[in-house]
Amino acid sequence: MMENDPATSSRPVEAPVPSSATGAARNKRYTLVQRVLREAGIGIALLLMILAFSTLAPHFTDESNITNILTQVTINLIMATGMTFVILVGGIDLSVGSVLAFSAMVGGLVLKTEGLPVPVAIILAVLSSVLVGMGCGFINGFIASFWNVPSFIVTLGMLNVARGAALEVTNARTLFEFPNEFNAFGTASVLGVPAIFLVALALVIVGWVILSRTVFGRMIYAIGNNEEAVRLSGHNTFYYKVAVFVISGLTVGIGAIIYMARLTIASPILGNGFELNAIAAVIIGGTSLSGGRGSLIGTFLGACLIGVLADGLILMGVGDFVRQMITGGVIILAVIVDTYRARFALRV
């Protein structure tokens, strides 16, 4: 019988690492790697915009071309932040800007109201336009939900059916002479900047709060993960995705009310196009079309982006047509970076 090599025998055994944290180990690598690929690339291409600009277009650095930047982007970062919610489980929100529209048609209808002591008017006004958002959120999650109907195509429809009621609803004619106390609010400034920029940047951060320190921001990045598994797993996922369609109405009719304060009129032809903006600042800004990536933050820089972009471009000169083409090949770079995004995910 061989004796034990005292060398052998005094060497420590290690341990093997348990699975759990070799997994822990790898979700926290493969987190940092996503933020890096999201938030840190968007951050440098805004910064490198911004350098760019500062160099080539006249004027960009001053004060009051920084001020008129923050207050481009305002209403485009409200309504892409409810549609970052959206697009996280993997639907789309098409009717945003004539929701947009509508709201601030009923909105406004309140605000003029005879009769009305001025703050009373100014609390039903802002209650009605974000009721008629959320009821429009309402309508769209329901039907896409409830029927399986892709969002797609129920918010294409009520894209249509939001800018009709905005035509209806005032006969197609334009609301003006509003409360100077509710118009002074569009031009009001907190330190220098933009009291509506504030209450854009206020959103992000609730937003921001739901989605990375709650259970509901949780499952909806689940949702857009793995839908089926949530479902096996026993959880009702019908009133996730109708509840996003109402947070995207809600922020939607807070957009209203302060474009309405901003422009110190309403009309029925106000947010054309605003929807594919918004979907621009979110996917910009890292988050997947097909959901279950992505984060406000980077759709606050995002948009960000946007806004630089479109305002540098008009400091240079540049026509309205070639600015167009520029922003759509923006978008679409961002979206083939997206597949890329997708891609190294899988290896990670």
The other form holds:
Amino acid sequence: MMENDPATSSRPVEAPVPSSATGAARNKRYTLVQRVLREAGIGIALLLMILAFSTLAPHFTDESNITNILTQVTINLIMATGMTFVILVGGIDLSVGSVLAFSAMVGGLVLKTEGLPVPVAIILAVLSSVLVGMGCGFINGFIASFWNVPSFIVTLGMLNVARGAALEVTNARTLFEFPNEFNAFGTASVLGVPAIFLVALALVIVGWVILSRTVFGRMIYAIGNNEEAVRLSGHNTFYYKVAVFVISGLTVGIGAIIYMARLTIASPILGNGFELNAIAAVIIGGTSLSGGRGSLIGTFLGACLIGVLADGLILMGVGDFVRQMITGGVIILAVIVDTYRARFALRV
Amino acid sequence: MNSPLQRCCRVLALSGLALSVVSFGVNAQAQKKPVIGLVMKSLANEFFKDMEEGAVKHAAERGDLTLIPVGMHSETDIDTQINAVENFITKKVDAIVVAPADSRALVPPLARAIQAGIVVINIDVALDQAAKKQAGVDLAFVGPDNRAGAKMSGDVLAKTLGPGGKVVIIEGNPGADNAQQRKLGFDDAVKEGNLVLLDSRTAHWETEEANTVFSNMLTAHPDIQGVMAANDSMALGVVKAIDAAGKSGQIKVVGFDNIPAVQPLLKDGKMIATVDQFGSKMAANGMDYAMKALQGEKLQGWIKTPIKLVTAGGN
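We have the form predicted alone; now please give the form predicted in complex with the partner chain.
In what comes next, the whole complex appears, and the chain from above leads the way.
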């Protein structure tokens, strides 16, 4: 696992950390300064981008545009939060877009159940949507860990299963006319900040606390760094590897509810390609695809960077096709820069 | 409304049924009823799902033909369609009714079908003229005039706003024939109504993307007065963006397709017009024409199917 990590494999010979160091030992060697440097790279890039758009893109700094950006990054941010957990143990979850659609369809059906009082229907819809997400996540995690199959393949299968299920529950029909109380949440704001963004922010904070301040979180990093070492030291890695997929499913279920409230419909074809946006946010945020290195702060900044870029380019009047090219280019650039950043942080 | 569990049970039952249908297919041909293969686009799209269901119902009502519908998973899955056409040639069906996913790539396999003596009827999106000429085939197109439909929808917006009205267009998939035709129709309406076109962007037919793209357009051009969306799914996303910006009712929206989800919006006046091209009847129409051709009638050129303007506050 460590050999694949760009931080170690591309390190020059004179680097201070011996390549035989265990993951846990390596984590300890990161000083506070190094940590800050690690997150700062993406933060500086985001700041520069914001500064550039502030002068180049008309209306970029309008209050309404800032609200737009916050609304638009919300769903990706939520899904990228769960995805960060999965990628940190060295896995991947390709099924999130389809599971989002499946969760939304089930949640939407519950929400439209006749005869239920509105508050009860809303609570049940949220619960069922989240349970569907966690259920799909559990199946992903269980299969990948129990039979030791690459999560790439398992979740690719789930991508199709969940999409088919989403289409089947309503026979491809779009659900609409949800209760007004539910729809109102999609456009509600607290002190000018969209309420749905605050939900995403809360998830990021809770996730960050779990990852950086709990034993559970440290175990996730340790497994991503060297699963064998964790197992040999007497820990059951199976439990953690299933848990990260359940967490991913949980965030997807919440994302589905947010999506429905924002668009006031539930469509079985929604979420197409969302998995790639979420993965892009995590990777741009500096989390290593081979696991063990990265943070939710990085993911947060990564998701914001993607959102700001998309928004700013439209405001500048950049055409659709060029915009797509630029977005792809930035993802590639971010990964290249990240390899230098990681090397530099280790040398400090 | 069925519960998800019930539906899951139905899937299992249906897949069993599908197997038995395959084995009965041989019997059906023995009965001398003409066999028509229906090649559909993505059944994940409500529009095509309706179309397929309409066709199956129509076949049952007619009773004088056997219908084999084939759908695909995504709008751009051209391979699946080509395979379906080739399977139909092997099966020696009498006619193929096809809604092509690509107006050029489907021409060669369909030409092979015609050479094999199969009647081919093109529905929904017209096959490319040049490609047809190259393959040496001439076949009838039964379908709506997307350009005229989009112009009807756009005209309502032009009339409401008056000359000088500032509008934007939300386009469908770049490269899709119906998306291009609708864009042309909207352009016609803009020109004729002397509207000012501020921006035109794709949202790939999708609600979520239309919501995002239009929010940004509205920021860039706060003076937008009207929106032409190339389908109703995108119009839904646009209306939500207008609501979120607190401009409900100030910006007029027109769409295309008349899907169930926009009916409340038309009632509230959040959308002022859409166009119904009776998608559910399109495949059924195609089947009727296939039967006519099998009975010896010569079909050529573009057989236009009806389109109808649907406006807010009653038709």
